[in-house]
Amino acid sequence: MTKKWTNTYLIPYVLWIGLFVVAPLAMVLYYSFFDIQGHFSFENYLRFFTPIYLKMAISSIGYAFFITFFTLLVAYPTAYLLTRMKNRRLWLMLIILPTWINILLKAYAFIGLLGTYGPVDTLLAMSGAGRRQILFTGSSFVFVSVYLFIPFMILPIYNSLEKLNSSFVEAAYDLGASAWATFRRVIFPLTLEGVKSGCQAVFIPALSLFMLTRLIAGNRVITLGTAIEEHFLVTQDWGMGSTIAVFLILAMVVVMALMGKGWLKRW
């Protein structure tokens, strides 16, 4: 009887997964085999391996890597400091709070901050550096992306640091290890699972960014996400857009596999 009820409770979950995960993925895969005229073809997959799309894929992976790297560089010390603060829950809430604001609103806020005659540009002019074109550059795209993804990196690292047994750290100091040696050989390895979870939470969505490439980078940064949007909404070439999406999904699966527990044990 218990097993029967358990199977009954699983029905809504299975329906949800089937309708909103499996079905969309199957549709993407299906449309990837049709050209712009609606004929069955493998042309889209052959086109993907041409220089223009390969360059786009490399650019996407490169920008996702830099976004993840700089996010980790800021998030780990922040999470470490949070675990040692008295009002840590309050500070953690202040870090999470910006995630409740729509990403589009935050993007437009940065357009005002980084744009010509904005506060940042004005400060540079007052300091004698002169007015600079900050907005619509690759650097501004990475900077804004890092800001948006920081909370998603901090949370898993913070949880790992909270669960860390302090006796291991104390034992390292008692044995004469320096602060850097303790961090490198004790703290970081024991919180590596949180680091990998954070990297996964940042790298995967960073691969498919497209709105920020228009608003912040001014289309000077072209990613696979931008190409998908372009094919679906502008050129109406759903087949090529679906093909790019298939390769993007495969890249995400590879990242998830590398960040999985099996690879974690082999670290």
Given for the second form:
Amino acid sequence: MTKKWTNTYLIPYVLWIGLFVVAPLAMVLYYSFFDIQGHFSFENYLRFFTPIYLKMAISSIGYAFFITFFTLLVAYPTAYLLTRMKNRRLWLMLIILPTWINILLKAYAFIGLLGTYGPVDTLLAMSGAGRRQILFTGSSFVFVSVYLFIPFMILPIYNSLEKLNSSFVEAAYDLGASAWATFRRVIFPLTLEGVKSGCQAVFIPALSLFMLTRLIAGNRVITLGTAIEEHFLVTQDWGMGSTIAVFLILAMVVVMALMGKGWLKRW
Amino acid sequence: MKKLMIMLIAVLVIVLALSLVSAKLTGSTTKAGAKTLTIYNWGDYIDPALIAKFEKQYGYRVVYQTFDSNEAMLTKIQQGGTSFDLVVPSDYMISKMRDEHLLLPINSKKVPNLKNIDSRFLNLSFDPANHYSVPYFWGTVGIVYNPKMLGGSKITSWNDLWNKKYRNQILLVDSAREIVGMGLNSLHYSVNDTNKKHLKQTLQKLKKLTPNIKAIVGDENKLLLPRREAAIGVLWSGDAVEIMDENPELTYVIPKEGSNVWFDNMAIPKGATNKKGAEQFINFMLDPKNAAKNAEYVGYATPNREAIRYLPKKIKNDKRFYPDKKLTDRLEVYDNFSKPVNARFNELFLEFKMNH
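Next up, the form predicted together with the partner chain, please; the one we just looked at was the form predicted on its own.
Following is the full complex, with the preceding chain placed first.
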């Protein structure tokens, strides 16, 4: 009797996952086997391995890596400081708050901030560094992306730092470890789970960023996301768009596997 | 138990009420179908006062819905289940929709005001004899630039853009057809050229423009150019009008090698429930005074020769937006490309973007 009831309760979840997770993925895979004229073929997969798309894939992965790296660099110390703060809830709230604002709105704000004659440019000119192009460069793209992703990295790290038993840290100091050794040997390994989930939460979306590549990088950065958008909306070549999406999904699986299994554990 | 019953009844009552409301809503559109006219047009592309005037004059209720790209509009019409009586697709989309049998022929006897349209803009390649469409607005692709920022130098041709002086000064519009077309034009090929060798040459030529390009952007150019973020922009004439309204320092030029001329056209889609009303509306919009009022509101160029008389001198004498026949003869309408050709253009553009 009870078993039956639990099964009934499962129905909505099974339906949800079936309709909104499994079915769309299956459709993406299905479409990827059709060329632009609607014939079944593997042409799209061959096309992916031509220089244009390979270069695009490499640059996407490269940028996603940099974005994740810099986000981690900023987020870890911030999360650490956060755990020592008095009004943690308030600070945490302030960090989450920007995520309530639409991403496009923030991107437009950055166009104003980073543009020629914008505040940042003027500040640089006044400080003697001279006017230089900031908007529409690869570095401004990384900068703005890092800004957008920081909250998603801070939260999981903060959570695992919170859970960290402070007696371990005290024990390390008592046994004569330096601050750096304590961090490297005790704190960081114990918060690795948070770092991993933070990296996943940043790396995967960073791979497929597309509006920012135009708004902030002026199409100087082309990611796979840009190509997917173009294939679906302009070329109406859904097959190629789906194929790129399949490769993104594969990349995601690889990242998850790497993060889960192990190379980081050697630390 | 009692609570549960109350909840259940409440849900039933809500469901019943909602279904009644929805039945009433759909009923009114189908029953009074003859009395409503549903228009599907680009956003902010008509003077609302004209809709009110039309409603008053003909006794229809006008429902005005908007789209933001030809492809989005096409998908909606293809899917069916809609009851649009009038749509406003661009040139190449007209021939595409006609080929897919998505348009109904327009009875020219019901649209006597067709005679007001400038003969230059009738009988064009995308719809010979205007069986299916009537031009609504038209414009060009060209260069908007700020002479003050360029030390007074003048731009007259596509090839001027390759000048080393203009390093990091150009904003291109993020649209494959326009930019590849610009490359083709700069080599004196047609914007509709699909010859593989010519396209390869075009890519080489476009790559040489790279040092001069600041960014490839979308609608943001309307924000960036008036603010002097860059001195030069390649875009559509309608956007140029908006930019020049914001900052009068800028000016617009149609390059002398030639360029694209585009038309947005009124047409009646398959499944229209009020064809008579649609034809009356087309005729109404072709009335010179109405067309002039609309052109003044929207800012694009009207193809209505008679309407031009009613436009302020400042607008109608502006050769940049009302070019004469000598210039329009050098402009080309886009052919409707097949999907593979379209894909080739896009991949070429993608490759160009990758290298910039």
